[in-house]
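Here we start with a single chain on its own, the form predicted on its own, put down as structure tokens.
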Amino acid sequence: MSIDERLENTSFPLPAIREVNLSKHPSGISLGLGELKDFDVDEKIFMSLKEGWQQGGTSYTQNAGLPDLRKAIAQKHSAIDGFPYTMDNIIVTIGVQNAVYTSLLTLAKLGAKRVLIPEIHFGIYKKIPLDFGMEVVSYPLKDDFGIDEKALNGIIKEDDVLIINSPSNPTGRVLSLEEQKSLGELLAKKLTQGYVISDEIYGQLVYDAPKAISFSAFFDRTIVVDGISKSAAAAGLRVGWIITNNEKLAKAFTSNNATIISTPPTANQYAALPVVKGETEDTISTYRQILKANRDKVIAVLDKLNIPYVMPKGSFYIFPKVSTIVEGDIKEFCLNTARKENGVVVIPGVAFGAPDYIRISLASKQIDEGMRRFEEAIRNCLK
């Protein structure tokens, strides 16, 4: 069969995610926003954003990214977890995605078979290493939405690529300190071979727990992605990077993300330095504020719904499960709440492989319309 035949006969269906807030009534709100859209950007980043303009923002940087931002990213993460991290353990990316691109690319290069991923997941997770050929396996989690340790120690192999990722996109789920422990505890005897890549975008969105912790911390074998796409409001700025304690590792994702990217932005690099310097922390902690109170507007609504859900603390989502209360399929539901006139837009839960489940977004200043339309568009198809 011809290329041009394969590509006659084959669909490439857009993700759900995409696919429900595509169908949004001009007059509708998104509860289905996956970035702090709604919120003010601190004013540092268009300064230093300006800037980097004035200091070569037109030219290329090195290709594993700006000096000055790996110098600082290095510096914050060696204040996590004591490892003396340089310039040369930072690779600078076009967002986090890419970053878990070609952390699997190359760790599938370099002989990787296996991607072990959460059951509840982002769906990059099982879209990227599939495309690569790797198995993917999926681990169980709790009632909780925590790792079901026990199911893993029983799937895991000392050569496979794990993926974590907390707070969770979609249910808001922070993992304590005690579980990062444990895990780590369980990884030094069972992961010899492999790696965590642990997804740590919305490490500075934990409104309701204790400071996360990197997993690095507490596992040496770990690759930590992250970024400022959602912690600063800044996700069109298309502004991440990987930290690896193997120096040798870092050159590998370097080298391979050099042929996907060539290098990142620069003028857009020099935006994130006073995100990851720490001087935009006061506006973050207001999202996190925000963030807390629309949580406690929404679970209000869920509660009087008697619509089950477990309490997210970071991010900025909560998961409920509404197979109980919506008659038929919840990824039509959500279609048609989102094509309605003076509706409101929710993602169904199978674009995380749970498709009991719906994911609405707290990132909205319209939290409280949002939610009275959610709450007619549930009554109106309540079993």
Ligand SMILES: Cc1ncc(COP(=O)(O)O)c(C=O)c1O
The other form holds:
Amino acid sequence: MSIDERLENTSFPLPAIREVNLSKHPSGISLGLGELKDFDVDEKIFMSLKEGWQQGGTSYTQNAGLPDLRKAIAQKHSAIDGFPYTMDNIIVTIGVQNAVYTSLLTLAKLGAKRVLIPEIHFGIYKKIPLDFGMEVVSYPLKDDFGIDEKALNGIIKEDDVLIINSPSNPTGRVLSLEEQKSLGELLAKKLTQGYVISDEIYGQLVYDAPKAISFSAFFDRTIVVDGISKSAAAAGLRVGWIITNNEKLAKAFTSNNATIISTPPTANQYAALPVVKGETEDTISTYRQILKANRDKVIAVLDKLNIPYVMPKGSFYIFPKVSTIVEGDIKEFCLNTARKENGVVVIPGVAFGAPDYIRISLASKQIDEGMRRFEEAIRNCLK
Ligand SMILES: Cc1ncc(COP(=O)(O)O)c(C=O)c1O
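Same protein, different state: after the form predicted on its own, show the form predicted together with this ligand.
Every chain and every other molecule in the complex is listed next, the one we just looked at coming first.
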């Protein structure tokens, strides 16, 4: 069969999240977005972007990214887990998606065979390793969306790659310090040759629990991926990074990422500097306040409708189980609700491997009207 014939018979679908977001009626409200689109971006980010633009923003940076940014990330992370990071431990990427991609690609090239992902997960954790021919195994979560350590203990092999994501997309679950400690102890015994990829992109958006701390403080063989897309409301700048305490691994990541992206965009890396240096903390703190208030508004509606949920404490999503009251296919429900005039967009849980659920984003200025429309949609299809 020729390429063109295969093309006729193969579909390369957009992620389910995009599909539902794209089906929104012009009069619709989106509670489906994975970014703080309605939030004001800190002025310092724009100022730094402009400065970066003036200071060679049209030239390449090093393949691993802007030295000043990498130094700032290294310094910040040393203060968290005590490892003496230098810029050689840091690789700047085009968003966290690129960071996950390059980490997995490199580990696959180094012989990693299996990737363990949470049973409810951000879609790329499954899609990327499958593209590299790796085996993907789901590990169970408890009813409160915490990691089921006992089950994980029974599954994990010494050379696996384990992906964790706290605060989580889509559940909003934040691992507590005790949970992180206990997981770190388990992994120290079991994961002696493999690695953890810890996706900490929502780390600064813990609004109702003690501040998140990086998992690298609990387990040495942790590769941290992080960035400014979520916490700085700057997803479009596409700046993320990888942190590893293993310099050889950092060199391997740099080499592989250079093949994919050459270098990350120069001026945008300047824009990330004030975020990493903590200069935008006041703004991020207002984001947290808004998210918490929005969370409380959403749960008030869910309570009224008797829809079960686990109380989220971080990221900006809630993941209620609507199958208890919505008849039929939940993705269809979401598509219909999105397409309707004066409808609302929420994301079907199937996009995260959990078809009984939906994801509602707390990051909308129209949360009151959005939830009013959601309530109406639910009442129209009560079992
Ligand atoms: C858990 C998680 N990781 C990574 C990403 C991708 O981040 P970026 O936009 O920086 O590539 C997202 C975006 O939705 C996410 O939710």
